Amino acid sequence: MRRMTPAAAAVAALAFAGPAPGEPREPPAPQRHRIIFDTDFGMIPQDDAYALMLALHSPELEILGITTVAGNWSIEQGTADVLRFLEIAERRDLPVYAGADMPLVHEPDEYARTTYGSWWSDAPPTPPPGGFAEKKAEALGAVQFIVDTVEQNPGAVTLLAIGPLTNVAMALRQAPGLAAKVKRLVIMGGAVAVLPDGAGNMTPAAEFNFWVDPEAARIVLRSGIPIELSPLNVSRKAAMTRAWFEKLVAADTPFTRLIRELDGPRYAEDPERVVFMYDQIAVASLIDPTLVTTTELYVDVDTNPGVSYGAALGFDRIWPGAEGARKMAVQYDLDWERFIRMFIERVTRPIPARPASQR
């Protein structure tokens, strides 16, 4: 992947970085990643579902388990949805571990209850398409699964976190020294103002995942794990239009039929509809790092109650108040054409057979 420092140089050089659009690139050497897929899952049209769909169709990724966290929906709803999704995918072999049902500190207020997300809800989950799954979540909790898996496989497990970081923060708190045993952490979260397209989507400054649990995000970003951050800056380079959506649903698979049923009416009602792709970018960048352009920044999270609560702050050096911040790769640009073609080609394949070792 391309990396540039400092941040000021990254911004100034955006127009000149890398090959021209459409220019061939050397394909990356295939690499297989053993991952824990940590998600505030929601059924299609939620981006988590599309992201898991891409992961399931990618031989570069070996999913060791799926851990759920409250975010888009309650922990009960997210867990119910992902269990049913795996039945549709014919991947009942993949274990699901329910995780944190609330953030570490953040208490829901009127704004939380009337804006996007229902992480705070204690309402019973509604049935997913086709009804609740026969498949059940594991008895072991998500946090313990993360701790056990990383400690049993030091240096070999990548965490892919596309929801609030509560589970990961709790695992780090529970097991001192765990950070040094994690191979890598890819996070969808934050919006970095020093880079283009850095406004928030939950507040003017804060992205949803970090806003739901800023305290967890701060713990994780300061942990010392090698991190690649996929913030809103790069997500805003990925706009799914109706034309691309039609290409996606032109194939006939169980997934595309589900997409057509659940997401199709939205495009029919609004032909000009454009949907940004968030979690999908994080997954795709793990599969093929050359899809994204990154810069190295120190990134921290504002945990002070107020107008910037949950905001991700990035800079090319440590600043007062951020003495504990760590440097990480921050994505800010995307080869859209290659990404969307890869995404559509993969998720329209027949559902891969369950690995023989897991039958």
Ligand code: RIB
The other form holds:
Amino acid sequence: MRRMTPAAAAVAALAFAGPAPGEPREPPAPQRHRIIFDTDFGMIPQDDAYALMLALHSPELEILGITTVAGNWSIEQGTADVLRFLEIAERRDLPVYAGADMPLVHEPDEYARTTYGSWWSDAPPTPPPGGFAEKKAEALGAVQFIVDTVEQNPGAVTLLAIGPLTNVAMALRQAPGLAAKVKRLVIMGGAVAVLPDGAGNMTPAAEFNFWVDPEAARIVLRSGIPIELSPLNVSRKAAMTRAWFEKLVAADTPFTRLIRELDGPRYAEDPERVVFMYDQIAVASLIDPTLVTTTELYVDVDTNPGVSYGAALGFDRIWPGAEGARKMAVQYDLDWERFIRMFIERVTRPIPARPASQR
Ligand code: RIB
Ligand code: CA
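What about the form predicted together with the named molecule, after the form predicted alone?
Once more the chain from above appears, this time first in line as the rest of the complex follows.
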């Protein structure tokens, strides 16, 4: 049998399902999503913080709770940062649940410690801007919060997961049958080689979130929850340049002041700087699915120790070794102009007046 070139495979994968490339998706019926926001949070300039800004200013999303997971930073740092962030955003009313401090199996090695991310760190957290928050995390842990919330609202809760999938996998393991009660799961993770722009960013084939916890990613992708995957293939269509950054910080709000202070110097130092907007795409696609183009693929994750550890693999059919993989919607293209205009318009909205108890 002749092997397909990557380009031919991409075309074949795109041909069998979903709208043709560039063809817009049907506008969805307007709906309000009740979401759990699962994040390896880090203060601006981290993409998780930008993604949360977008979510907080989107009336289509009702955030039931924020769950933290070790990834970009340690669990202590990520949790400290999101608590402070919510004070800056005047959203002290939103509960935060601290989650997994380590992946299910993956032990940090020299490569993990020196390449990117501090999920393995046990250093005490450094104070976020303005100091540590007065707001505290809830006593309940993230995994229990996910289980309880989904159990109490079967078919009504969407999980938005923009970090390693440790919390979600632990919830699924703890509560058999939970997967059938989750309405939908939108994941930022993976890089799918069969589609264009499918290289990894942590290793040649593996994307960071999946690489940090490949075993969790495999459990979650195989769970049967209806999944929309937002992999690096689509993130790479969303490059924030200085010109767009200037438009973002032209407004004067608490968010844009924070962005100017924490991200502005990096653009000043390097005017050619380009930053991919990973987690923001996952949020935006939930708000408006017509912003992205998807195709249906079976996607699985390599958990074998070795050169491909943590790599996502997608294909139009089950292949040997991937028995048990599920089909899901995989994003591979983006209406960049419409996305970035929506992102800037929402992030620069004034923070709405709220009752004192919620600020
Ligand atoms: O690979 C990109 C992902 O890794 C994003 O979620 C980013 O926040 C990091 O966690
Ligand atoms: Ca993230």
